[in-house]
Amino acid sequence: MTNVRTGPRVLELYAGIGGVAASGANVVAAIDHDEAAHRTYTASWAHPAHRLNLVSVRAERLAAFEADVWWMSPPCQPFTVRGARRDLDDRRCESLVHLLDVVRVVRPRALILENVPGFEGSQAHAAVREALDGYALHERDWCPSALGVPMERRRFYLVATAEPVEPTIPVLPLRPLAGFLDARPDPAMALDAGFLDRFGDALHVVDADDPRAVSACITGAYGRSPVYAGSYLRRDGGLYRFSPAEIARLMGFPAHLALPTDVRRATKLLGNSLSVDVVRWLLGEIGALGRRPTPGAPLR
């Protein structure tokens, strides 16, 4: 476990297995209602952390943390093809309407929140853009093949501030995927023959060799869903899935992450997380705005 103490004190709601807490941030406590997800994290990070529904939790208790940056990462189904795009009308972001409420009261300093592109537009996007009346926002999709990654993960995000401020994040030299790959494929990830002909013309498939490959996005329904949801990998003259510990590596997690031993377990945890070098990247540039006054009228 790592416990870094320094810097803004953030808390990360929705934190799922701790893709803000693995960027190194001061992270002052963690909250999610996921039980697999809260297993993995109070086993792999040292600070404080709740399994909470956080369609009910109290104002009065989110002040308490006295945190200077929330972290928000609510579900992304009711943005997606797949969840229906429901927006509003989806129980799942019964959460996020009720932090809305909770962040009119506390008015955390700075406020960071990450979703799929289809957020943006979207009804709910509104009613987070209607809270946080007063803040300086800046939206824009970001992706970590930016910072260097060879994966894909397109993310929108929206940064509110207490000072106008403009996060930049500069095209970094693309880093070799077989950097990130074990030494050794798993045979337990090949892919058998059956699967590649009924699917073999619509993977998407990179080879480790290659120094310009980039992965598709992996997402919590790869290994289930055999297209669509991330790339399989060519090597050594096979065909495989990409393990649980490439994937976390491709995603910025240490080699101390307390997966699952579960495959899919695993692997769903992870892609439904955050890619940590863009959430590093991110609070380093408003790192600075951790104790600026905060507009309106916090409760504490």
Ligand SMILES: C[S@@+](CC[C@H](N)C(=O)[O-])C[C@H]1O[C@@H](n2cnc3c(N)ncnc32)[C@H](O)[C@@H]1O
Contents of the next structure:
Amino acid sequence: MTNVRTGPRVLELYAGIGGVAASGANVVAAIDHDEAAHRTYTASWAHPAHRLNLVSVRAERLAAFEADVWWMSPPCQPFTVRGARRDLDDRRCESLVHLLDVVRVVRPRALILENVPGFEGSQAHAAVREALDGYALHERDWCPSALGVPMERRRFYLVATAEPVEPTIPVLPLRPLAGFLDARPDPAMALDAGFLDRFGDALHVVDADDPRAVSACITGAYGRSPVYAGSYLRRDGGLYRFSPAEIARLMGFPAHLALPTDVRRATKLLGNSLSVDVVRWLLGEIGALGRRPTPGAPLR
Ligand SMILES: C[S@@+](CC[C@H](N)C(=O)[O-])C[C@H]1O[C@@H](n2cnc3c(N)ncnc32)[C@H](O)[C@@H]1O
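Okay, that one was the form predicted alone. Can I see the form predicted together with the named molecule too?
Every component of the complex follows; first up is the chain already shown.
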């Protein structure tokens, strides 16, 4: 692990396993309160990762990182279609509400927030927009499948900058799923007969040899929740779960990502993370992967 990155300084909040760090951005610090995520983060990335609860972090502490760009991926459960959608009444929104007060004080040069599509139009969304008064806002859903990744992961992104930016996303040719798979299927990932008897008809299955195959979004519940948490793989005459290494490749992480050996834990961390391809594209579009801008100048 070396840390020779240059470019605008990025603060990765709700850092998880480091979807922003994996993009190549010059992350100067990361914060997350979860122990397993923190262990993976510190074993994978050279810059400091702080295990802290953001609900009470002080403005001075975040300002001291002198970051140009703040990245925020707050918990999505208050906004998911399958959850209770309690929005700001969900306690998991408390840290976001606190951070919005901090943002009003520190005013980073740019801020990107990522969440599930259900965030759009929520009370939390309105609170974010209010706190970002004076910034130019650009909001839209992005999916890595547009960048040629054979996996759906549509997410809402809000980009706040000093000057208006209009990030564009190219539509790139689909890369074959086979290129993301382990050399041989892991027998431990094979679906057993009992599982197939119960859920076989409800599974979304993709064929490893199909060059047009696109996996459904693999969420943190994959492996726990049999349906609607991601696709299964038909390969060599059998049916398999995607292995953590395969999910990591689809999410755009490098091979050195130090995931837990426990498959469920690894899958949960990956399923809660970010599409690194989209992060890289978006940061590139706002000029946050290049040289550090001159002080006071807009990022673009
Ligand atoms: C949707 S995940 C973001 C994952 C991350 N973007 C990644 O690349 O892996 C939300 C993260 O926020 C963290 N989190 C939730 N509430 C928090 C809080 N109050 N303080 C610090 N971290 C928190 C969770 O532990 C989880 O890792």
